[in-house]
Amino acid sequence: MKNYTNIILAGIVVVLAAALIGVLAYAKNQTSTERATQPLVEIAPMEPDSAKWGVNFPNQYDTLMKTKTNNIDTTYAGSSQFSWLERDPRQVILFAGYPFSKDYNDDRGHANALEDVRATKRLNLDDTNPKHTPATCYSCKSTDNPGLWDRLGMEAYDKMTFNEMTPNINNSIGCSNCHEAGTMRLIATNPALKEALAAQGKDWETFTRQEMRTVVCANCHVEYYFKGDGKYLTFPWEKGTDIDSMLAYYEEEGFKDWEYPDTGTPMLKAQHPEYEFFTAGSTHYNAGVSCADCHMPYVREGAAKYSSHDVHSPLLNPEQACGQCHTDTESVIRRVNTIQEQVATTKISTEDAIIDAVTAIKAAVANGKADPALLDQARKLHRESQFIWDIVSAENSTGFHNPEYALKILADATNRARQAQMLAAQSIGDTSLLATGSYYATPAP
């Protein structure tokens, strides 16, 4: 009887021990305020070394490190750093006169951001040249930034050159870009984001956690420009985040990224406006879905549940990413493929229209007798049509983040480009400039 009792007690001890291990493993990987008050190690405010955060949150850190080697492509994009100029040679023409016509590679994972920004051929590192690359180009590339902004202020940071800032930047994108040490809450760390939201009368500190699972992405995944001689990082949101509001803002500011050669058009280069694009009334956004729900889905390992930080396309893990809401992921993938094919095809047609406009404007300028008013209207429409097209082109979803919006604004961009072509032709009375045609066969995805 005694032996039997001992066996029972031993079994209970084993069960309790296993349960305790499970509870501890689960607690170890939580990102809640309650968990963060009892860390294994204390993390300093704005700590740039993500490995130190990884002691408390190993699963999150380990998955973040996967972004270093994740180089899998999807049909229309991916993480392999392929050249957009090779995949779509039209873009060499569209960005003529601007560094993007020399080097335009697709983005790799977050862990590669710092290495890639230093490697791009778009940099001008001659500090004796007034067109040298500013430190502002580091703004979305490093966990060192929150601490530097706190110590220097963004104005002083942005006034430095890229070379001057380089010794201060040692870590790629990571924990401190999105989280507050100690509490682990999601926060806005980029001063430009805080200022842009404030300009709209919004206080990010009042947002819910689910809202912040999208807003933290806006620390970087947005349209922006470098304002004034100090190259001050600015989001053009003062009038709103839709296309026409941003265009109106740039028009009022008199801003241009460069002047298109042989046309005199003051051009704009869109950056990576995922936030503006997704929040412009998309189906998923209206349903309360966040960026993290799809790109950083929750996963389970034993008793631990955590958000994967291996940020990549949901097409690479649809069961985890899409399966949280959709039971038939195969049909979801088919729908994504259909949408992206339609947007990609429409985007190429828009590019052809813009190139036709460029050709007509060049001819009108070369003629030397163009009607100035008509030519200026053509330039304005060229500027607008290419920026609208670029919002879709530079946004990393081939339209899927907001399909209806993508097709709508591409149609608008095509319309403005054709109007520009027509006005340029009218400015010199040359109807031959109204000819249309595709400059390249549609490239393989």
Contents of the next structure:
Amino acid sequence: MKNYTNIILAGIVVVLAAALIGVLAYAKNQTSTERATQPLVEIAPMEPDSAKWGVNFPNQYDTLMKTKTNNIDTTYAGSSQFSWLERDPRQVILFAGYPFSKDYNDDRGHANALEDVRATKRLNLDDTNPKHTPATCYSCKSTDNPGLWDRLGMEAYDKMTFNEMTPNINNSIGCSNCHEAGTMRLIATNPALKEALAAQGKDWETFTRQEMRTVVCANCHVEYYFKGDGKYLTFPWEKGTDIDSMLAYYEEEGFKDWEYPDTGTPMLKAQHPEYEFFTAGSTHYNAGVSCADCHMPYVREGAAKYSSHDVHSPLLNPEQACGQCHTDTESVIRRVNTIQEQVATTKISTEDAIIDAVTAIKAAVANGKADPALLDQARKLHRESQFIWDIVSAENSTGFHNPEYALKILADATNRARQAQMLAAQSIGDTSLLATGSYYATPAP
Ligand code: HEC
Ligand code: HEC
Ligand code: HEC
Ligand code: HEC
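Having seen the form predicted on its own, the form predicted in complex with heme C:
All chains and molecules follow, beginning with the one already shown.
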């Protein structure tokens, strides 16, 4: 009998211990998201006013608002709006014939997105001009969008002009761009993201919380284009999100952003492909690190622990951004400096090669007797080399998000540009066009 009692007691102890472990594990797994969802005020679905959400979540709101006044620069990025065209005048040549050759500034914090899109000289607000700016340009700038997409549908939204849409857009980026009211979970809010994932047979609703801490940024920090006359916002991901797949997609669509003056090349402009670049097998991505790990680290304020919504360059707060995983932050920051310097230097060599290709193709076209097949091949390589270069250039980390990939694709871009130059020289049998360094010979316009 005593034996039985012991066994029963032992059994009870085991069951209790298991239950306790379960409770502890459950408590540990409870994300701060879940703990934070006892609303003080009810937030309407897709509420565009972040201040209303801020009543329930003042820390997240206050930190988001800090992005309004951030203005500290780092070596290659930061939060002021310095001009890329002044820093790197080669880009004036590379984007000739396209609005990016007129105005191209570095990005600022989320709370400035609306002000900045309205101020850029790239806008064409003459609605009678066929090249007028479409409403689509507002897609990544405002908390008003989720509600508008829900009411109008994205197709009707994108068919409007920028001017027509302006009265509907009153708030910069905020809560409703990333969260579902009520549950506060991270969600895909941009229909173009949902469609691009669906085209690859993926459904964001099945993603883990850690995956969403990256995918939520892909609502905006991606490569995209405006498809067809309806300017339908589209991510070129049908074949995959790596550079070769995106190039193959654009090839099949026969899409061009503009035609390069005097070479006749159908050009592509890369946007801000942080998501595609980071997820193309980077060390951090492969290790399961998310965008939010570095850009929205947890901070403590008294008893409260929350994700900083003051999103900016992690080089400004490496102890918080990197220190959670790297004990020696000074040495990893030195490594970042080396990576960025190497990528920035390599990028300039690629730009020189593309400018040499442009110079040679222009001469071949002006000659009038070029072999058309060779010239066409040269244009194709010019288009490809610039797009590949631009993935690294328009991506905002100066290679850090995926250092090996940056150097690999820059080498590929340089190679294609040099081939384009050779074919152009061959097309008119002029070996003087094989000379390098034409950028230095003809200063920027
Ligand atoms: C391992 C940490 C890490 C991860 C993960 C990470 N970043 Fe970054 N990010 C950086 C660093 C470092 C820089 C370089 C900042 C600089 O040069 O000042 C940067 C730069 C940027 C910039 C430009 C910042 C500026 O000041 O203009 C943007 C935008 C950005 N990242 C977005 C993203 C997105 C979106 C993701 C996920 C797809 C991501 N990052 C993932 C560390 C990270
Ligand atoms: C709704 C669209 C949208 C979403 C979602 C979004 N961003 Fe941004 N982000 C932007 C825009 C637009 C800018 C540039 C704003 C400007 O220049 O005025 C920007 C700027 C930035 C910058 C530069 C800030 C600075 O001070 O220079 C960083 C870093 C950044 N985003 C990281 C992220 C990360 C990480 C995520 C995901 C957690 C994310 N963003 C989600 C649209 C978005
Ligand atoms: C650019 C995207 C983005 C925007 C804008 C944004 N959040 Fe977040 N938010 C996140 C991410 C990423 C997390 C981390 C979620 C996780 O780990 O599950 C987060 C976490 C949270 C959490 C959970 C607690 C915590 O701090 O980790 C709350 C609450 C929250 N956000 C409230 C807000 C409020 C309120 C706003 C508007 C004032 C807002 N967020 C705007 C991306 C965003
Ligand atoms: C959530 C954890 C995490 C965070 C946050 C994080 N890292 Fe890392 N980092 C890793 C892991 C894991 C590796 C891979 C380690 C390995 O393979 O030895 C790594 C590797 C690196 C490497 C070497 C890999 C290479 O490609 O050269 C550098 C440099 C680095 N991290 C810099 C940073 C910087 C800078 C930050 C902050 C902006 C940062 N990391 C934030 C987890 C993190």
